[in-house]
Structure formats: C-alpha cells, structure tokens
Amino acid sequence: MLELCWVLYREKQKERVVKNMLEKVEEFNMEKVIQEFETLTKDAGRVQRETLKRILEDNASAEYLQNLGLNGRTDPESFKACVPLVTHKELEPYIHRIIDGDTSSILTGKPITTMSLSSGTTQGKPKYLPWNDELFETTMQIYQTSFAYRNREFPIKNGKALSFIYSSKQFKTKGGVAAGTATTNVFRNSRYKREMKALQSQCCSPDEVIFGPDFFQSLYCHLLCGLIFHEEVQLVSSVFAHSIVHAFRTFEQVWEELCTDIKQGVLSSRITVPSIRAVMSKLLKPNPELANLIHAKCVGLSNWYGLIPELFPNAKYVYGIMTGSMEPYLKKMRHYAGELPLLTADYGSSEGWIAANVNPRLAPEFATYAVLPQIGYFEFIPLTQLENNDASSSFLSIDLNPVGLTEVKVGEEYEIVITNPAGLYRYRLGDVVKVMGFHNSSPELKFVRRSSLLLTINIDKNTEADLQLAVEAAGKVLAEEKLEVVDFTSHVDLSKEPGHYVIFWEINGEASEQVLGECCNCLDRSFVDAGYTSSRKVNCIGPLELRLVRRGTFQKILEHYLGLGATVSQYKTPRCVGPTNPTVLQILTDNVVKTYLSTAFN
C-alpha cells in the first residue's frame, strides 16, 4: 500500500510540474494534506531513498555527475562514495558557467533558467544558487504541509492578510539568465499567487505595492492598506520576524501621517512611484470616522503594547520565522502583538527548504520542524565530527562521516547537508540542528546555530546564541531605565594585542553613564565560554568594548544590503561584522557615538 502510495505521489508530483504553472488550482483540502504527510513520514527512510533516486535519474546527464563516476547509479552508498561534500565554494566555476550563459547540462539534466540570490548578509555578498520549476514545487509543498496544519489550530476564513512582503525584480545575467532574491522567485510565480489566495486569507496590499521598486514607500502602503481593511485582517505575517518589528515601529513614526491620508482620501506625497499612486488612490477614500478611530486608540496605548490587536481586532496570530537569528526581536514582537499567539514559519534556506512546523502551538524558542522526506535527500554531520576536526585542515575533510535522515538520534547535534532538485548535492547548509524527537519516522529538528564560530580571538568559541545570551543578559540591566536594545552586532578587532570582542548596540533612548558601563561589563560577564573566561582573566583577550552607534544606524545597514539587491524580505541583520563585509563595519565605526569598556576581569 505505502509503495503504491508513493508511486502515485511521484506521478502526482511530475503532473504538478508539468502542468500546474498555467492551471486553476483547485480548492485547498487541509484533510487530504495532512494525510499524505503522515503515509509519507511513516516510512521516511524509504521516501528518502525514493527522492534520491528521482533526483539522480532526473540529473543523470549532469556534467558535475557524470564527472563523478556515478555512471546511471541511484543508491545512496554508490552517491556518498562518488559525490564528495562541498560548499557553495566548490559548486562556484559550475554555477558561473551557467551564468554566463552555458545552456548545457552542467548541474543539472535540464539547462538552469533562472537564479536565486541569497540575502548575502552572512558572507558579505549574495551568493548565486540554481533554480528550477522543481524546486519551486517543493516550496509549496513546505506552505501546503504547514498550512494545513496551522490553520487546523487556527482557522481563518474569508479575510485578508496584512503581509510585510517585498519583491525586488528579476534581472539577467551577462549571459541571459533570469536572477533574483529567493523570495523574489517564488512571489513573481503567477501559481504562487494563485495558491496562497487558496491557502489563506487574500494579501491586503495590491502587486504595485508587493513590487514596488521602492520599499520604504512599499512599506507606508503595506500600513496604509491594513489600516484601510482592519476589520477584515485576521492575520499579520512577514518572511522574518525583523520585517513585522520593523514594520511597525516604522508605524510609531508616521501613524498620523497614515490617519491624515484616510481622513483626506488623499495619498501622502511622500509616496511618488506611480503605479504604486495610482493602485492606492483607487483603495483610498475619505474616511475621517476610520481615521478618527485609529487616532484615538493609537492615543489611548501606553508604549504601544498591544498594538497589532488593537488596530486589527480580528486578527487570530501574528506569523513569520521567529527562530535563529530572528529570536533577538521576539520581545519586542510581543509587546506588539500583546496577547496574540506568535506563531513561528517553516525551515529552509535560499538552497532549499527542509522542514515545517506542524505543531503551530509551540512557542518560538521552543518550536521544532518536521522535515518532508519527499522534498530533497538530507544527511547530517554529527557535531562531535566537526568539533573534533581541525579547524585549520580542509573544511571538507574526508573523516567526516554524515548519517542518513532517519538514523539521526534525539537529543544529539548536527549540521545540515541537502541535496535538491536544482544541482546542489550533498552541500553543507552551515546549519547546526538538534534532533528533537520524530514525527513518525520523520526527525523534528530545533535550529541552534549556524556552524561557523562567531567570535573566537585565542581558545575561545562563542556562537551566535552565544552572543544572543549576553545581549538578552545585558538589555535587563538597561531595562531598568525602560530602555530596550534596537539591534546589534559584533565584530573581532584584532588591530592590537589582544584582541578583544567589540559589541554595537543601538538602543532607543538616552541611558545614563553608570547604567551602560555595568552593560558592558554584563556583557563581558555573560560569555560562560570556558576558554573565553580563563583567556580574560589572563589578559590573552582584551577587555569587552561596548559601542552605542546614533539611531538609525541599522536602517543605514539595511539600505546597503537592498542597494546590494537584497530585499526586506530575505534581510537579516548580520551578527558578526568581519573583512568580508566591510561596509558594514565602516557604517558601524562612523556612526558611533559613545565607548565603554569592560571592568568585569579586573
């Protein structure tokens, strides 16, 4: 039965991408969804073999396979004997061929159309990752899964959404390939926008607005538009849990602006791009009773606590990726969204998706993912295996010995290797995952952490998290003058002996003298990093320097990434600033404005 099941699916899948692109889509079964993701997740480790084998059979006339010595194989030990693990870096000469416009089979059995291009705030700069209609169906398939089991919790019905989301466009290379953002890709299918209008509530804002080549200007519309349709927004959402917190502490600023604009029925001037104009003009009435309204519960609210539930009074959940590197803005987006659940977005990357929330209950900081076993081939590299690696041999050592999907043990760590439709095989995502339990036979996975050490001087290493728990540590001693910590970042200054740890804060207010000092030394304090500690307190590491920049310095940040065709929707802050960013770090230096360092070791 289960392997008719799966011959059925794989015909099923193969039709879709054939055909769906140009169809009608048919009325969204939540039932019928969630029951193929549990006959799938029954036997994960068979689907897993399954899709490996449909992979290669696509790809077979692949340049990059056949140069391996795969010869027609599909196994998975003939696939980890021939294909080694790689890195973006590895893939580069065979991903810029197909740039350049080299229409053979190089990746991939059929020719690359179309490129993504991640956020690039990691490393600095966008990276060019294949696309194709295959990996496209795999998107879908992540929003299908997770929908169906959200709105289950949740349901919504006949409204609208108010969704922060931004598309730049699509440009072509030299050699003629489509290229833009991930998101970008998937927002401009026209089956995407056909599909999400089934699978929940209409987007209140018009394309001109999601498009607009101008996102502060999108952003004012988005508002003005939820604004407009407030009792019909049943949800807000973003891709990142940055954008919501961005977009409404952008409301804080221009809310009489916008109440101005409804009372009038006359669209702000500050508003110039004229298809955007012309769509809001037609949205836009006189209503001074609604523009009234908003006036006095935006007059009524003590710092904005509650904010979204007020202005929105049928919204059911806020929803976007509130893991990883977005945890920092959680606070914050509670105190927005007041008693309204948070309900966290699905697993993946601009490489590809892996999983979905199928238990939208859970809070962030506890949330897990269920990967799809149908949707790519997933190994793991235990973290013992790295941690016991030199780091200064080869990054690809040949002792690494990754496990397979469902051979992966609760409780233990690992770090990500995925192999999708679109010619990435067996690449090292740079994601540290924890196995949380099973979904079936299907792992749930928490994200921890990127793989890469954040800060690290002398024997010290300290992650991303790491960072985030010192933040957290240091923002409750700031709170003490009800002040709150805006975004940061760190950076490695090993200019002078020794190097030390310099952490850039802005903050929303003025804080007094003695108050950022004891900051400073809490954050210093705050890395329980063995090596760390003992490297402080033998002076092999500089005291902890805390760098308070000007409001508005991590906006400065993001218009550089957006000016380096990234878009809000893919954008997140960079947490560690080093030489392969720059820019960054001389937007940071030029707008600080006052020093502190660390007493904590003294």
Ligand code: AMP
Second form
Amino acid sequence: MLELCWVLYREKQKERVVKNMLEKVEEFNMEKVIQEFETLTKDAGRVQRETLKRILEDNASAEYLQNLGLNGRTDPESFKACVPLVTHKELEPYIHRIIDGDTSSILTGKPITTMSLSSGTTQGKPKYLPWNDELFETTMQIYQTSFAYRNREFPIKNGKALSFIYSSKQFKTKGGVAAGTATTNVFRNSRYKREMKALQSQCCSPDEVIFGPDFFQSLYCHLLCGLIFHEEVQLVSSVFAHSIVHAFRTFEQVWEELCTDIKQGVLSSRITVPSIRAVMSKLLKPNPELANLIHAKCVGLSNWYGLIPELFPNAKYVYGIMTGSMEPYLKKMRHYAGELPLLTADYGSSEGWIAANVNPRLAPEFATYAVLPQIGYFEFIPLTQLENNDASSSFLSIDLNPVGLTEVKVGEEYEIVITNPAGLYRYRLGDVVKVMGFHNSSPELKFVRRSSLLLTINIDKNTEADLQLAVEAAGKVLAEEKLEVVDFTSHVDLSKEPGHYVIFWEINGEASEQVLGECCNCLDRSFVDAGYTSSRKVNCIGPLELRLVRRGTFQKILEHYLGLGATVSQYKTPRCVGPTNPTVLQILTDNVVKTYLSTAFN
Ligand code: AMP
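Since the one above is the form predicted on its own, can you give the form predicted in complex with adenosine monophosphate too?
Full assembly next; the chain just shown is listed first.
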C-alpha cells in the first residue's frame, strides 16, 4: 500500500514537473528577447571581450590552450598574440584523439563526449567537430532571437510546422564518442521539442518520422502528416531550402498515392519501417472528404504554382536557409509558395552559430544576418589580405591580420574566423561574407560564398557565386522551352590541353539541341572575369562543355552523401567536383546523356 502511495506521489510529481515545463513554454517572452538582443548589440565590443573571457576561463585547463602560453590571460590582444589561426586540418590530430577515446581535457576544459559531422559537401568528406551543451544553448539563443523578430512581423499562434527535418543516425566512434550531424545533435537534445513548441514551430510529424532510418519514407510521411494537419500548419520549413524544394518535387510524383492513403486510412506499402508504420497508423484514419479536397486542389493548379498555400491555407510563410548555395532553388520555391513570403533562416555551421535574420521582411536575395555577439568570439580577415593567396592555404595564416567584430567596414568582404565554446579557437570557417551595415554596433552580414575558389585553370578565378550567376543566365534560355535546371555542378577538366570548364546539368524534360547549344554558349559567355575571357579568346582555356545528366542523377549524389553519414537536413549540392570527390565525379560521368561544346568564342 505504501508502495502504491509512493508510486502515485511520484506520478503526481512528474505531472507537476511537466506542467511547470509547459508553463515555462508559454512564458516565452518575445519582447524580452528583443530587448536583450538590442542591449547586447548596442555594446557588441564589450560583449565580445566578455565572451572571449568566458570561453578562455572555462577552458583554461585544455591542453591546446595550455600549450600556447596564455597563462590565464583572456584579453583579445594576448589571445591574438598567442593563439594561431587554424583550419580544420591543424585541429585534426586533437580531434582524432578525442574520437579515439582520450578523455583528458584536450580542446576544452570539460571533455568532449559528442561530435558533429559536417555535411562535407564542400570538401568531399564529412568533418568531425566538437559538440557540447554550450553549443546547444547558443542554438536555442539564435532560434529564439530570430523567432522573436520574425513573429513580430508574421505572427503565428497555436500553430504547427510542416518541417522537412531528418535526423541522421547517431553512432559511437571506436573510442566511444557519440557522433551525428549537428542538426541531429540538436534534434536529439531533450530540450529541443519543448523549446520549439515555445517558438510555435512544433513539427506536425512524430519523432519516428524525423528519426526514421530511410530518407524517402520519412519524406513521404512528413507530407502525409502535413496533409492530415493541413489546417493547423502555419509554416512550412526545413534547415536548408533544398529540402523544401525536394519535398514538393516529390509531392508532384506521389500526391495520388498520398490521397489514396488518406481516403482509405491505410498507409502505402512503400512504408516498411515498423516504428513509422505503427505511429502513422495511429494518425491516419479514413477521410475521403479530405482526400477529395486535396485531389481537387492538385488538379486545379496550373503547373503546381502556389501549391503550398493551396494545401496549407493557414500557412503564413516558408522558412529555411535560402541564401548562398540555396539561392538557385529560390525560383522553384517561389513557384510553390505563390504569394506566401519566403523567409531565410539564420546563419551558422556545424562549427557554431553566427548570426540571426532579424529583418525577416527582406527577400532572401537581400537578406542580412546580424551577429549575436554573445555566442562566440568572431574575427574577420579582410578579403584583400587573401586576394593574392590561396584562401584555403593555412600556412599563410601567420601573415593574416583579422579585425574584430566591431572593426569591420561596411561594403567590405571578409573571411570569418570563429572561436566557440566547444574547443575551436581562431578557426577559419571558410565562408566569405560582406558587411552590409550594423544592427546597433554588431555587423549585419550578407553571405557571399565559400572562400575556396571553385573554377580555376590559369589566371581565371570563378567562385560559387560566379557559377550560380552563369547558370541563372543560361537557365533563362532554357526557360524559353518551359524547362528548368533541377540541379547543377561543375568540374575543371585538365585531362586534355588546354583545360576547360565542365558544367553538369540535370533538367526537368527534353530540350531541343539548338536550345541546349545556346545554353552552353551562354554559360561560357557568362563567366565574365577578365582572366577567363582573355584566356578563352586565345584558347588557353578550351571551350566550355555542358554535360546533360539523366533525371535522378543529383538524387544519387545526395544518396551517396547520406551513405557517408550526412543528413538531408544539412545537405548542400557540391558545386564543384574535383579530385577529392572521385565517387561523385563517377556518378556524374556514368549518367551523362548528352554533351555540348561552346562555340561562343569561335
Ligand atoms: P554545415 O556545417 O554542413 O551545416 O554547413 C555550414 C555551411 O553552410 C556554412 O559554413 C555556410 O557555408 C553554409 N551556410 C549556413 N548558413 C547559411 C546561410 N544562412 N546562408 C548561406 N550559407 C549558409
């Protein structure tokens, strides 16, 4: 009897804890968050010094810092004098010791027990990066900050989010360290769901779908959940915009099957994962009315324009990272979103968050990100210092002289250097940003590109952004045939003299030979840097080659990365495929259906 009373008491206690938690959820105070951000950014210089001090004090016992002779000093000047700029390569020996199970204080005071696996689509293979509770904390801070500003402009209440999020598997390294992608580490944190509820962004899909082992099955069920809760969905989101476009392209293929499932209340036999089947069968009830409604809506649309608001009449906006390498998907997103606003999310990486979108009304093309001065210590290498160097080469780091957060100049471009609370000190992230202005005294950044040069043969230098512009220009030629580029990448072919650029395109239908030939010429003409055009004119660079690949090729590339441990949530199509990516190059080469050589400079 006593035992029963005790059990009941414990249950009551639990209920109370849950109730308190829920009350805390409702307590989220937007105005307070905005006020805090305003205060912090008004004094960004001081906040940066304090942040650095905190990071260095918390990690003073770390072997890495001990060896650098800081001797307890925490001011930016001593920090810069003692600690070198590094890239991931220099940290690898330390990171590998952690992965292999060395539990001493290597990079941080408190040993690292979890690693994030970056998507690795830029360098070809995923990188391990230390993860800890402080990084989760900064993740929540940035989510709350941008939510507060966003919700002021686009309020949502008691809503659900159709979030195309996918968790990768978390595994143990041979040294017993847990590893998964950064988004997985966030999704798996017990606080995540609660905090997202407070931000009105609770995913309408159950955990079994988010954490499912098969990407396609998860995607199918995300769509199904979205349709079941179609009236409650107030926003459609993903981490990177690519997942949203991918989801609705898939919807175009499977919508009739989804309607059948809803009509009959029986889940498609495609879904084979038992835990997903179990949870979905609880949600799915025969609902012919809803099935007919969706069917009628789909049939009524012209080429799927405005699909998102049609399916989710109460959606207020579409949300996800839409800048940088996501910009090529904007056109397709606008098509699906119709009149709904597209809001770009925040700016960060597996290495840590950097800046929030606090001007949500700006279209993604004009979006800026305001740096949160309390979540890391940030330095900026003026691009002019890197111009004559190979930007990714670290041995030249000693010649570089980054400036502090509040010393950057409007209109200038910089490479970002991060010091975070998880063991990265003066780490060159490899991103180039442009300072567009200031939010109080904290800079507002525009993401420009990854810093590594993409296409170069001799004196030509073309970046990811240049490639994007060229593809956009040639895409307009293709649009004359009512076709579009589904995805693209590039390669420098040096197998024959002279070397030349190769652009791989996947398009969504059959185009005439003439139009594709024109597209190829347009691509060649659209690389306008003087190094390229002058080399082309004298044939030091050969004619650009457009290689058309089979439908589904880029899906195969995505699957290849998933096999390496990446997650769709963080996936970015590699925009240049070189010797570090032999498998991807092979996938592309195996799927080429047609090739065109430019005659633009004949
Ligand atoms: P990952 O570590 O795989 O999550 O990739 C992080 C990288 O994604 C960053 O270093 C940027 O290059 C890119 N990225 C993240 N957020 C944004 C953003 N808001 N705009 C453009 N690119 C971004």
